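As a starting point, one isolated chain is supplied in structure tokens, in the form predicted alone.
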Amino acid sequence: MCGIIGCVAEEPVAGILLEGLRRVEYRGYDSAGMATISGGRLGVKKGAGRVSEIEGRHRMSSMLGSTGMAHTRWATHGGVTDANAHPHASCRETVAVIHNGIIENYIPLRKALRAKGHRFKSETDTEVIAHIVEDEYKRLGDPLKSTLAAVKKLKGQYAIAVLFQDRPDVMTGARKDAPLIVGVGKGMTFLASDVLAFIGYTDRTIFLDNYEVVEITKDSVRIVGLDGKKVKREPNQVAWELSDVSKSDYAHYTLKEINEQPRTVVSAAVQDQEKLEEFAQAVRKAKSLYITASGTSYHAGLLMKFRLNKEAKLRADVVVAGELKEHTEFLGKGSVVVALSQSGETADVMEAVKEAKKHGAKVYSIVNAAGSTLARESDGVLLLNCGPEVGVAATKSFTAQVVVANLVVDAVLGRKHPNGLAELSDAVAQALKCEGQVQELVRQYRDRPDFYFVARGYESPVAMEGALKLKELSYIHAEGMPASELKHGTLALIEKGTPVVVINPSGPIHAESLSNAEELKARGADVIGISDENDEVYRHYIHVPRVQPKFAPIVEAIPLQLLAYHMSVARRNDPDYPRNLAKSVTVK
């Protein structure tokens, strides 16, 4: 929902602020701003607007001061406005904190500072946190013994960074149920909401668990739990490069990444055999399965559904995250529930995981970051190694996921050893030779109001994400859906020179995928077939290679993944940073 990062140094930090301020953009980016500690003075720049506007307008990269922190926001309560972006100060400017999620008992602890005399400048909820910590220090006088009394008082959820004027040689910070992370440098000690803001100074990390509050210097960490006690835990080595969160010579992080695919859809399939054959097991041996995920992740798991019900004749459930606790009644001991995230921070999901062990049920996940709360939460784990996705929109998170969900499947059904990688990666290079075809789609159809996307059986999931795509990059409506659906409803809405993207592969339904879209084209659609077979019913055709049936919504998916891409670039959209968006949603 929101980047933070926070750093206390040896040496001036507002240029360390900033680089990973722009790393972490992605989280949110309606507003950002800096606060510093220099000559004994607290100073906060801030504004709305995207990070290059708020320095190109404030100059945040010529703050003084060795200990500071920067916000990027997406915001929830309270509108986009300077008032409203973070940090936020207390009364006398002696306290300011940057947060992330939701503080759900804002109204009534407002009103009880309101009333002891506080004065407040914005709508958010954040800034209660700020007089809060304030009237704590001023009666504690220690800012972690202040800032854990000051967290005990909130409901919601939080990670928090705050900053006292006289103490510039400390930061707290907690957290609870919003990624905060402590990463250890040498004369450099870090807080953020993700590793990618401090990657290129250290990749010794610690990641910090619900309800515990941390201070931080140049040279120490001490964290302690909401008793008080102290909590002992060493850092850990992050495996991902500084190179992985360069655009290289790409235009954007969305095309680069996408461009990634060949090599991540192998770095994919590399798991630890016993952890894999394991999370087979528990899937083989579950009285009740249920997947859940979010979004694309979603979309991912029904795909997995597919393979699980028709080939290891196995009944699995995929129940979107926000409501799988409208499902408890059938998760108890004994029962098994997948997890996909690409973060393994959304909240929804966090929410599904926590209401899936209390009633007795085991967690297994499939998440890109190994540190992680989905990862550390969960029972089993497999890791998709696809390396740090900055776009906003999933695209090398999918097909990884799917390349994930499919080992588990096949070391379900007794396969176990991959096959047809090498293939794989070969079919997904050939797939993304079709830019050219889709940049032209896109001078055709830019301006259309509505897209829409079919495809039967396991082929279904992949117009959906389609659909997802299209409508999370170029702000075209846009609907996925079975081809069999069309006529309960949907076939209403066609009308002459409508694009529906038909999405057939070679196989035992392909004549009957080629049947809707003759529904399609006799009522004057423009029918666009993806397919490893060409059909004059089509009036273009973007050919992908021929893979096994199970590999076949990796390569499908590359030409919708451009398709978006370059119809948001057409529209003068930036792919990487959609409107509305955020690529990690921490808050329900």
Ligand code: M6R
Contents of the next structure:
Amino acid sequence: MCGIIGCVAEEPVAGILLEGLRRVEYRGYDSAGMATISGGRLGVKKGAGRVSEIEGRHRMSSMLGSTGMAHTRWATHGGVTDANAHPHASCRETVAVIHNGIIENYIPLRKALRAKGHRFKSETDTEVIAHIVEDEYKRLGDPLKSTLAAVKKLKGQYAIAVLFQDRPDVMTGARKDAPLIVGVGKGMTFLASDVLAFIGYTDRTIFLDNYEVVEITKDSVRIVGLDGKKVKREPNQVAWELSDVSKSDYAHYTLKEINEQPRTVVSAAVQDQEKLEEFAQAVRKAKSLYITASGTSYHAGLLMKFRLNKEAKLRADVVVAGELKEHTEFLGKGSVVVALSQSGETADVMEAVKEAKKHGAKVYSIVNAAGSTLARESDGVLLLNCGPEVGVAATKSFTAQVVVANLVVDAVLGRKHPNGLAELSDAVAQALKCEGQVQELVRQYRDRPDFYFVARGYESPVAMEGALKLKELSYIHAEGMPASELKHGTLALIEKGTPVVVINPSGPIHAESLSNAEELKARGADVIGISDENDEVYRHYIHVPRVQPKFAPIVEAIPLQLLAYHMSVARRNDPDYPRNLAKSVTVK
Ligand code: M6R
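Compare with the form predicted alone: the form predicted in complex with this ligand:
Let us now look at the entire complex, which starts with that chain.
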């Protein structure tokens, strides 16, 4: 769960690398570093802290050289220290490596390397790679061959980039179960863990597959498989643009992405009808149907299940991706697993996909990142089309998932043409107007230790989503649950002034949720109603427009996202980069 960017160019690369590093910082922000080759010497600058801090301390941008790489770390092995920051150099500092992933066999490898006289400077699993490549390079004298020989010794997950002091014209890379993308520009070639890292320079990309090793120069790309045989792959054009990854006039990406939703709920619905029909057919005909995802995407999966059950009369099990391997009794040939993921790189989701395939099931996915591992490994894919999401909190990708999941369910039901999207877009724009009211709530409740979110039926996952958003951005303890569950334990925690958000659209469950709101009020809670219909039980009321019931979670999510965002700002957190988290969780 780290960010990688490397570049071989005709011009100095430090500025390009720093810019790319800032764009992949969402992947990890414990430490950062850069290495370049200049005047026949490999230079490394790195340290613990955010990219801006390391730049302030070490002036990475002043490094010379037209070949270099940079890394932003989310620590797994070894604490957050200067020494553990990447790049890691070999003993003689002739080879440097950056890495995203986990080397599972690093302990025996390190032991063997130490026995051969290698000295280690960090506690990381990554450093072994630099030492192994150094040995192999001494033996084989070729960057690509030595990288290939080195990765054959590794167990685990990796995306790596490697620099060789005496070969400033090349950089090598390799991947297994972690993303690595080649960017093919004019007079410059990139290696990165996300297209966003180099999108300002080129939109021509080659997505590497597992077990592939690559060597780039400023104007060439050579890819081989683990058997050393050449792999032929032409670059593809990606649709994302540089403007998509700027903050515009917003203070944070998260706020920008929340405000993009009137547009993205519409773009999400633009789908290839044939692919949609194929997806729906697979769901319809599945012998057993699973939906799997993590975090926010899991909540979108729960919403999808609700309509599949209730309206399409299809049975589906929704399983958290990290747990799917424990729920395989009904998984086999003829089963379909629907996987939802913004990044398409979440390790838990990929493990679930592996498990599904092992049992002979087909995988259909709903993904934002085109070209991601999930998108490429699925039997059918529908893209979210909501543009890159940089903020760690999933916002516009959640509402886009709800739109796409609804399209699938509608297609399963034989309803081909999506309607009501213009109204939905207007309703989202209306819902965004609650920002002032939300800020007032934040002023009142910013110091409360706990928040609760409850709802019934189709909206229950929205309550869970509201709690997840608030926890991750504000660090306030929050729980979301079906309102019916309150009396089975949680009511004991309600005291005078406890804020409880009740998501309660008009319709069949409205009255029951109001009763729960009354119970909460009677025990001293400050009930915050989110609904298209006001009621005197609410101490605070946030109005959201009435929409078709299947779209209600979309408009209800807006005040919840704004609440989490403003709470984060009020508590002086960084809403784009919440502590201990990363956007793309590529470790299990
Ligand atoms: O990229 P994915 O949708 O697979 O990510 C899954 C979760 O890690 C993600 O939704 C996470 O829960 C978000 N940070 C929540 O806002």
